[in-house]
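Take a look at this single chain, the form predicted on its own, given in structure tokens.
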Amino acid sequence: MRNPVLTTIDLVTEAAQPDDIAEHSPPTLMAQHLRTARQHIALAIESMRLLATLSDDAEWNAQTDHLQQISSFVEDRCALFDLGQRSFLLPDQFQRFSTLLRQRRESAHLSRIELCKRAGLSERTIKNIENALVSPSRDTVVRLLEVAELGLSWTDVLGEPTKQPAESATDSNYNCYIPPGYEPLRMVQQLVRILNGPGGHIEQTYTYLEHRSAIAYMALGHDPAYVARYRAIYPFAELARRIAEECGQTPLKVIALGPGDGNLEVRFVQQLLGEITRPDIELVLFDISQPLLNAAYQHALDTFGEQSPVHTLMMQGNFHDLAMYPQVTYAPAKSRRRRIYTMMGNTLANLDNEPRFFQHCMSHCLPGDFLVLDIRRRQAPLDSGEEAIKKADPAFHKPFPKPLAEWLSTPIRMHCPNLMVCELSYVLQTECPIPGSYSLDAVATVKLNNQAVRRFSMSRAKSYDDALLVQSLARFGWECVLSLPIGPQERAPVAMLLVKRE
């Protein structure tokens, strides 16, 4: 057993180096404790919540807000330990590639320190790694990658991807991948705190996070007005076509970004599979919420079969961290599949900032790549102020839609306990990363008993300039290969691009 004592003054020794703590020092235990602590309470808060609604006794809420301080004090203290962050490899590739290291050091006859000087790394982090204590960050793979000596490839340190036999999949046997950091509970914590606050910004993903909200999200989606408008009319057979062309027979891999439940992205490649002569293609559904995840993956089962040419996977996390995600950005230099990744039903309009996305979480892609996006188009000349967009955007000339309401309302009404009115309307914003884009900005009104009023800008919805959206995708290496309208007119509101990396 190692002498704890020792252990802790080695790590005095080498604070100056804060990724070479050794993973059962002080600071880690504690950090481990917090990790816990913080869903238990989390938990905690839940349940009383519950409680209180079924309770008359005002208590309850009482002491409900003392356990929203104590969350609030936990979640500071998580913030200096970074918790959110968590190893590049999974267990198994960590243990493989600590091994192969070792090895392939010493056959190139060199020390720890050499090493270490090639790569720019410490000696404690070369020791760590060899050891099996801390697994490596992605800049530190990366690094030992670089040093030619070593003979490193991304095959040795990820492992060669496996295929699951048709045979073996069947309706119960999910096929899922949770990465570490992915944390919904200190997510829901974090959207409470928000909805408790003085008002603010949410972001997108926070809306259908939970079970109510992906209710409602898929009751909005199954609006009979929205799908007769907008789902039931996608070009899916033409931009089917094209990609075969683009492609021939090479195998497919569907990367489907915030898929919600689902029926774009299979009714997209139900498309592919009439198309292509011999199909071999991979649907990837990569979303932040579970329930709607779990829906999308049930409904890719139900529509394929089991002795589908089409082996669905489930991926559970945020795609603004997509560059993370080696089971998505991983290419074997041989018999890759070409990748075509699909941001449908609004995705790319609710991005913060698209030129960030497509700069960072999208840097991984290769020449070939496609991308498949809808969008929706301004309905004001470029030239127009904001009351001409106004006077030419039909959303400003009606209520409302209920459905939209109700979904972007579940999460304040289940979340904020004093609650008497909630109220949306659009806010035009013309200052967006995109030229000649504008968003309109679903902003709730929130009225409490109190009397207390608040603003939480809820959800965006961009409206873009076909031309200067492709100028722009350009500048980041993705080139328009074709442009659909959605809906019998050339200038249907809405349209769909398909883009590809060059």
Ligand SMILES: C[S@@+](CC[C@H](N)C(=O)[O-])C[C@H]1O[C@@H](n2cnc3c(N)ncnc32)[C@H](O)[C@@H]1O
Given for the second form:
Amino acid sequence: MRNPVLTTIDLVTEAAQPDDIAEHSPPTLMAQHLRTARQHIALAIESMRLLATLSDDAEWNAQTDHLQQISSFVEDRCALFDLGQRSFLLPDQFQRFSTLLRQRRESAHLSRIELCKRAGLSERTIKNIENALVSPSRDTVVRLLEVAELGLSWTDVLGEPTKQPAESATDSNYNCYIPPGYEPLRMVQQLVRILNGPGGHIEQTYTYLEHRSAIAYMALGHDPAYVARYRAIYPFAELARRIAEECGQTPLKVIALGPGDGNLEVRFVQQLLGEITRPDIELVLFDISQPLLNAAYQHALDTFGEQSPVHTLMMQGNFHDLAMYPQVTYAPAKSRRRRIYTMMGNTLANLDNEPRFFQHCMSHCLPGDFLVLDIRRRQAPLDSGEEAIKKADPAFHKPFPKPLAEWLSTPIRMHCPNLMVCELSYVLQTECPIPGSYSLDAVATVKLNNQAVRRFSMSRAKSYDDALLVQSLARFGWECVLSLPIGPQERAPVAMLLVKRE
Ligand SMILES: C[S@@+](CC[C@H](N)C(=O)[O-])C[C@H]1O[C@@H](n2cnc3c(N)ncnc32)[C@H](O)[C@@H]1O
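Since the one above is the form predicted on its own, can you give the form predicted in complex with this ligand too?
What follows is the whole complex; the chain from before opens it.
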């Protein structure tokens, strides 16, 4: 039998890998040690603070602060452990997935070790899944889906979405759906932890979550310069005409992914109404941010009224998990509703990894589904190096826009208690997943009152080469139907694309 002390040390080492906490450690043992560590550290901090008040030695305070850092680390691991305990897959999905993983690995003639290398996972993780011992985290599933030889899809993992009874698909009595698994409090806790860590990368989803961030984002959207240059001049009339040509009088389901305050999305639907003689439109507003979603819904109701051919629904959720929501993904066999997804206001360009989004999150889309996107075009020729891009792109020659800085610094101002200064600037990234694109990363340099300096990458916006983006979309199964400049000149810096699932 192993020495229990050594087991403890093993577990602590593994705690460096969040996935491993969920997948490798016997849960009860781990939970027990985490609880003990938490209690002991809290007691030690209390005693040390008392000692500090009784002694002139300043070192007591300094060491207590150190202990406080250890306490934050343990809290952090407790939260991750807790998260890991919530299994991503339902029990029957897990059983099916574990059998399927073994079958697919064996048919691909991959040993476990080879699969580990390809997926970047430990052998124990694969073994635990195949033996149906430990249910995988979402991240592990994503890594396995990316191993081409296994040929796994989200449908293999999650199964066919449950068929909805016919009447519930058109039930107009509800106006909001919040899927299980959507946990904004937990996300905010994660955000706070990152912002109080050594610095790093904030996934874009987090910057809209809270009410104050949402207010700052809405202020950015209403900034007169931004409205005049972009929002006011979207070519919705031409776009709606083309969709009406393609769809005729078919009822439509417009699924607005990340509608923000809903301004652009509502204008788009208004134009569709103008193009269709007997309109019947279901508008699904899908957003992570409760306050923004609420603003969008209110705006849609105010615009369309209650007795309108547009029935508006809110869905609060994470579009990275879109494939798991039958309310969006399930299309009844006899439904004639044509689906139009929208990602407007740079929503695609803000994603860390667009190919992953198309391959996994949009894998449920059916031939004939549409997607409306807007893009910023790259401002330098394709063969330009970093210096040439910086020279050509006007973003590098202007002060960082104030409303943007206000929005992106809101989470930092809210959650970094010792903040002195927060400055934002653009950093160029040329290693981007879509060929021909580059990214302007908005990086916050944060100075704290103890002299520490941290850097957080708060948001990124890609600029694309039209032709190469269209080629990439074709690889993901989306054919470009229409490309329109946003603005009077053909080579306007921003453009709109209508693409159709092949
Ligand atoms: C760039 S904004 C665009 C908003 C709006 N379409 C506009 O044009 O102003 C991105 C929107 O997507 C939402 N969002 C970001 N990440 C998300 C996620 N993972 N799941 C769902 N919504 C998300 C944000 O809350 C925000 O409303």
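Note that the rigid core is defined as the largest set of C-alphas that superpose within 1.5 Å between two forms. These numbers were taken from a predicted model, which means no experiment stands behind them. Numbering follows the first chain given and starts at 1.
- In this overlay on the rigid core, residue 117 has a C-alpha that sits 2 Å or more away from its partner position between the two forms.
- Once you line up the core between the two forms, the Cα of residue 61 ends up 2 Å or more from where it was.
- Core-aligned CA deviation for residue 52 between the two forms: 2 Å or greater.
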